[in-house]
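Only one chain is given next, in structure tokens, and it is the form predicted alone.
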Amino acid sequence: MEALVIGSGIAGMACALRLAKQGIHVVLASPYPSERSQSVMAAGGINAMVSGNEEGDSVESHIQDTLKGGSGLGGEEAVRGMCEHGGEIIRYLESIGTVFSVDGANKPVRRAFGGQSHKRTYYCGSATGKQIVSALAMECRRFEAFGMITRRLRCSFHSALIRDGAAYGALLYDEASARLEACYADFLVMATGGQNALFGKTTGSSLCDGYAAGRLFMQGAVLKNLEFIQYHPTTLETAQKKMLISEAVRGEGGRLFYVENGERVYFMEEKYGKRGNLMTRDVISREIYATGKDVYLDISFLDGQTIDERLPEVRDICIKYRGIDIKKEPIPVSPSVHFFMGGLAVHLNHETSLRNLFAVGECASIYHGANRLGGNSLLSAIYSGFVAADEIAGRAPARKYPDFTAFMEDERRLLKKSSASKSTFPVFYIRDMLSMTMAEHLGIVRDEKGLEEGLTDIGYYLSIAEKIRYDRSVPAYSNFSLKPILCIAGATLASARERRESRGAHFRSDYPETLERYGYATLVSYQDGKFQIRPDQEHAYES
């Protein structure tokens, strides 16, 4: 039996470990163009009930905090099994090597997040995504050496090898070769991540782009909750992208302020009391939009000592990137694009609406609802790795695989055709007006007619890129994947625009209300060159 995972991040890796510990082979491949990370990896920490947390804490605590942060959405099943699992991740890690920060008695410690009870984030200073990353790379390249893990290295995802309803593997595009090339498998597990590069600059990688679940969308996946996309309260303004000032910062205390009349506003403490800091992103955010002012993250009043153990890598962004001193001076902050609730719909055990093919991590729409809580996003993309992997162990492996000669000829040829093309017409050109578009009417409030503006225009960009034959300028990626990348981008406006509530991250001026009639996940399929959206109902997804 085989399986072939679909990204090489933490949720791909975590789900490609478990299957070879059951003795299932698996081809672990990069969604996009070179084996450069198509991520930014959580910095703060990672949410676990353990014995030995604060007391009062409790599996259950976690699981209504979960579910009150995701505002009704998140199903109460999935989110049960996640929270649940979390003491046996965090010794999981621990036993890969992960290192997470202790005390002097050599004990855990953990740190406050937004939105949660109580402290139950484990964290390796503040870099805690890449001391992840790094166990998990590490045991990979050991069943690498059992010959358990085959990387498909210099190539990308191209779209899905479905007949009847299943998935029996994928092509991919080899970048050497030019060409594209089936890779079958009995089970295809997408782990690719969010739509960063739809809105241009944020905290996430423009490698993220939304292809392969667009791709996939195109191809009959039913996508879910796409409008529901967190917008990280404090990031540092850069040249190249948006910086995550983590929430590691204001657990430590950091204190959110502008400056009226030469005197300091500490405009979350005092609308929400002590606790003001630690609300959840969405509120923080739609409170920093409102000011209309400059706003600053101070935490300069900890001891230097404390800083330099607890938030190494936000002094050093600070320092590298803006010259800032962290422990003498404030740090200049606002909300950017940091995390898609939405993605590809689930079942329980990440099987999406296609038979055998399965997402996991931030692609899969399941934990989070309409918000999700800091130091959720590890834990999930762990916990789904292996609740993927531990269902497709379960399963027989196909018979036979189908003939997809016809299928890949044909996509062949239209890669060929349109690569002899003379037409010069810049594809970025489109994509940096869809990240202009995208930012302007799906931001952090919003309204009837600046979605049906959005759409509009993604419909005049769809009209284009049907005439582009090639771009030469750009490498084969960046011109097959703009159709679907494009399609996604309008499935997401257009579920904002049905969603005529506000819950969550999603506030919409107009209906500035929370409806009980919209407790429920919006679903979007592709048809006929068009959006089909409707409410799930009857929970067929997720629970």
Ligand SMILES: Cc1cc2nc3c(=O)[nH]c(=O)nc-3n(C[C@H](O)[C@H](O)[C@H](O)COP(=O)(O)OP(=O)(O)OC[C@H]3O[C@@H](n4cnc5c(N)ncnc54)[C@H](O)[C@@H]3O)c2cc1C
Given for the second form:
Amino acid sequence: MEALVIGSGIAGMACALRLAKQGIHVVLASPYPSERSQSVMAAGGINAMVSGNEEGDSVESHIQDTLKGGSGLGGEEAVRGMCEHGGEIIRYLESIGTVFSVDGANKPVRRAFGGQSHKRTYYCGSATGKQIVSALAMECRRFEAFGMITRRLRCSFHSALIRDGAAYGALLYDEASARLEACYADFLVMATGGQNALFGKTTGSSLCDGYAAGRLFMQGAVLKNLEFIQYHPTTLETAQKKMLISEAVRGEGGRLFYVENGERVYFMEEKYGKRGNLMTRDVISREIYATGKDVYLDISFLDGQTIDERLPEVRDICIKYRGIDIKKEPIPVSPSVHFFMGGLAVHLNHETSLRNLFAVGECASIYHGANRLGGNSLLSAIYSGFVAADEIAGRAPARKYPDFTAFMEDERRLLKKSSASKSTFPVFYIRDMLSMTMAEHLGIVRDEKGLEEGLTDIGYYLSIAEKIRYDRSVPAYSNFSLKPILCIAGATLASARERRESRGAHFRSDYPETLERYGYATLVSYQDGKFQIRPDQEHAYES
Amino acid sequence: MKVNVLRRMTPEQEPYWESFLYDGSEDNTVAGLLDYINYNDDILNDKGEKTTRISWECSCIQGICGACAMIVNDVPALACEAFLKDIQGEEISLRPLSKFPVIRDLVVDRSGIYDSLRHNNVCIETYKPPSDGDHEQDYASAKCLKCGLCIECCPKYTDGRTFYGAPFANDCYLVASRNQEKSHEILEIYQEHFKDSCAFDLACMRICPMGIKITACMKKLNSLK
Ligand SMILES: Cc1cc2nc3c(=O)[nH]c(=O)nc-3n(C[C@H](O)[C@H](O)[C@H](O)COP(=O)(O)OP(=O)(O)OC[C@H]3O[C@@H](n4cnc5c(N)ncnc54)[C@H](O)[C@@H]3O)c2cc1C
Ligand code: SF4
Ligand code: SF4
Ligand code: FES
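Could the form predicted together with the named molecule be shown next, to go alongside the form predicted alone?
Zooming out: every chain and molecule, the one shown earlier first.
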């Protein structure tokens, strides 16, 4: 049996390992090694209820916190499964050598994270994602050594091989040979991460561009809840990106304020009391936005040694990129796009609307509903990888692969045509216009008029995208990815327009209330160039 | 500012220098400078001739993924962490890492780092940490980016066939510190592919962007029996 896993971040590796352990050969394909994936940037930690957590904590309370954070749109059964497996996942990560922060007795320690009733976020200094990636990558190597996992580097997903509603592998674009090649598989698993790059400057990686989900959408896969985009309230602006200032700073007691008449106003504490700085990310982002002022995060009152021990990466980022010494001065912060609750719609077993096509990690939408709790996405990345792998292991392989020669020839021809161009027009002019559209109309606060304008923009970009010839001296991927990226952006705007209420991370100034009749996930599919939106009233997908 | 870039379009082509004029912000990093130069309809070199965009690799833009390693004014560095204001003089030269095969312009193939680890089975297998672990060093070693900056400045690393350099020693350390039962096997591999040839000049440690103390790894591995 063969599985093709696209994307080698935490979700892709977790899935590949679980498949390989069950005797299934995996091709693990990504343009770069796992060390370059966005997963290495995860800072704060991973949530889990493990026996020995603080008194009163329970799996049930983790479930309730997650569902509450998701404002009624998280898949309840899926969330239950994830939370019940939290302890097992922490133990697994320990067993493959993840270097968790520990106490004197060598036991992993926890910190508090926003929106949680108990301290249940396990962490590795402020480099949790990096430490987990290092451990998973080493474990993958073991399976690579005896041939159960085959890594394909320098290759990108181009399109899925789909026939009669089922997937049989994918076309991969191989950078070295500059060719498309068919990679047949009984099961195709997408682990391609979020769609940060739609927005230009964010906290995430430029490799997370939404192309793969966009292309699958155009090939018939259903997308879900795209309008729910988490803004992280505290990021530090630099010339090229918005750097995350981990929630751990607030977990350690950091206080948000602005200055008025020479006085500090601790606006979160004033409005929400002592735990105000630990409110959920959407609430804080909106409150920061509402101040209309420059906002700062102060941790300088903590003693230097604690800062060195618990927040060394935050300390380093501030000094290196902005010359700010967090032991002495507050950090100027502003909200930025950070996490995508929406993505490929999946069932409880992580299969998408197409048979034998699975999605795991941030590119799938199931656990986080209208908003995600910090620390839950690393947990869901691993858990979802395991669920998909276990499902696949219980299935029969495809009896025969259909013939995709004609499809491949067509796609090759298209690619060749575009590379015959003599133009020097760079595709990123359009990508830049797209990120301006997204930032302007899909910000923290949205309204009908803005969303309409955004859709008009996308319509225009799509109408010119195929007419213009692009610079062929850049990797072909940047050119062929444009249209699906524009499509997923359009589907996101359309989903946000149809949700005429406010819920979780989606806030409409023209519809500020949460309305019961909108208590369903938004599904969007692509038909004849149009975005078809429908609420999932039949609960076709877990939510 | 004049920017000299060592270019080549394909692995087979002979490398050549091409210069560009940079009139962007001083606050930029080298990564920002490359984006700035590439951000034009027509890319012009310093003679006003049309040329192609400069290829380079990036992902995180904050020094934690290792993608953008290159040689900046003869010093191996991460482009997203190399600030123009720290650069002396009016010119800046950018070259690809020289110890790895060049793919295009500033992009190199670092898969050799992974091959050496995979071929020698440098992985934990079972979790059996010794009781006298060094948590701080474990954490530091696991932060290795596999960026290859250390290999670039290593006097002993040539083609990566026998001597594998600091990332290899680093992961050997991690295995020994996570599974004491594998100490003996790891020690043998470490001796053959690292210790026997290492010059102990510590150039690797001085350049490492993660500040990994390779000396601590060596000390631990040398104490194994
Ligand atoms: C700065 C930051 C801090 C965070 N902190 C936390 C935290 O503390 N706790 C927490 O729980 N979560 C955190 N998150 C979120 C969490 O890191 C991500 O949700 C999670 O790591 C996603 O993992 P993934 O494997 O799904 O995707 P990724 O790690 O993004 O991996 C995607 C993979 O797909 C590949 N890929 C993409 N497109 C293609 C294509 N077309 N073809 C082939 N391959 C492709 C990429 O190269 C990569 O290998 C943070 C996120 C950011 C940005
Ligand atoms: S040891 Fe340091 S310099 Fe060498 S690859 Fe690892 S992070 Fe890079
Ligand atoms: S100490 Fe010197 S010879 Fe040894 S790995 Fe480091 S740079 Fe190379
Ligand atoms: S882009 Fe990640 S280290 Fe420079």
